[in-house]
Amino acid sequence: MIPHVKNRPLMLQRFPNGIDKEGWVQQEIGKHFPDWIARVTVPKSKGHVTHPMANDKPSLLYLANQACITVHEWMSRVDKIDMPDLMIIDLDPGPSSSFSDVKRAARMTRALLDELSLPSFVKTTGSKGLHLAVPLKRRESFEEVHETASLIGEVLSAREPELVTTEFRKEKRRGRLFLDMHRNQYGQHAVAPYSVRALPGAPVSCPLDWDELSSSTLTAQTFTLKNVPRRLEGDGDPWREIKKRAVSLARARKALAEMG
């Protein structure tokens, strides 16, 4: 988990009374956090927020000891806070969507990304859907990355209008799978790879190999706190080479504009 979250501002979901009781979201680092926990102060719409980071194992252990179950990460790192190194496409199933629909949407999205010569990595969210990640060289701003992601969503929804939608309002989605591109904006976040979710069974947001989508038993909650350690011991992290595949979005943005 550490290579994926290192030097990223974090948002914490804490449940000191257990997951069957109401927890809370924490962005501002607690005053009681020790000095050795890395932190970064970033501008927000109203002032500034100082986020904690988890750059090493002791920091992760400290967060766990603070009843933090789920860690959400920014799409950028502190040395270039305005330049994302990830573009995230969140496949959020509707009430009538099956996980087969989610996997179909993932393959469809990957096919478009292949057309655009963009590498893609996939992981379960540990909740309901899948995340696709495109690693970036940090040459584009959040605004440019969000614009590119939005264009990708428009093309996908035009190709499969009965399956997916970019409609933000739930009542207008008509049960279709939501292509959530809004995580690619400044200050937004997504569940971190290998983070546990605050759900029964302790499901984990787990990076996958693409061929694992062919499994009929795969769901968003297949991987848990119990089976992920054994998985990593055997096959390692499917995302371990993600940084080496980083790309610029300039050509893809031009190609998407021509598609439109």
The other form holds:
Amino acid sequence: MIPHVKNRPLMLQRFPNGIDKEGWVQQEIGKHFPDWIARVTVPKSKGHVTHPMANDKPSLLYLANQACITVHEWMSRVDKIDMPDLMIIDLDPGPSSSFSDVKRAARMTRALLDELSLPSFVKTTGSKGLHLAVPLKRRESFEEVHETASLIGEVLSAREPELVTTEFRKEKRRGRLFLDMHRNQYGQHAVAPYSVRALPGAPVSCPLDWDELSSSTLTAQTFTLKNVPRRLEGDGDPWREIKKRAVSLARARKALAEMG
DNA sequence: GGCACAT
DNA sequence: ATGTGCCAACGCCGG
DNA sequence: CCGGCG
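Right, the form predicted on its own is done; let's see the coordinates for the form predicted together with the DNA.
And the full complex, kicking off with our chain again.
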């Protein structure tokens, strides 16, 4: 988990009284957090926020001991905070979507990314859907990445209008899977790879190999606190090469413009 | 979980 | 000594 | 302009 979250502003979901009791989300680092927890101050619409980071194992353990169940990460890193190194596509199933719809949507998104010569990685969210990630060389701003993701969403919803939608309003989705591209804006975040969710069974947002999508038993909650350690010991992290695959979006943006 | 602050 | 509040934020919408 | 909603 640490290589993935390292040097990213984090958002924490904490449940000191158990996941069946009230919890809260926390952006600002706690005043009592020890000074060996790295932090980063970023400008927000209203002033600035100092986020905690988890750059080493003791930091992650401290967060866990603070009843932080789920860690959400920014799409950029401290040394270039305005330039995301990830584009995230969130596949969020609607009430009338099955998980095989989610897998279909993931494959068709991957196919489009392939057409655009963009590398893609997939992970479970540990909740209901899947996340696709495109590693970036940090040549584009949040605005440009978000614009690109939105265009990708438009192409996909035009290709499969009965399966997916980019409609923000639930009432306009008609039960369809929501292609949420809004994670690619400044100040937004997504559940971090290998983070546990505050749900029964402790499901984990787990990086996958693409061929694992063909498993008929796979769901967003297949991987858990219980079974992920052994999985990592065995096969390692399916995303270990993600950084090396980073690309610029320049060509893809040109190609998308031509698709209309 | 832990702190500031009120009672 | 014990209790309570606090620990996010953002676009969109209607009032 | 504000509060509630997603």
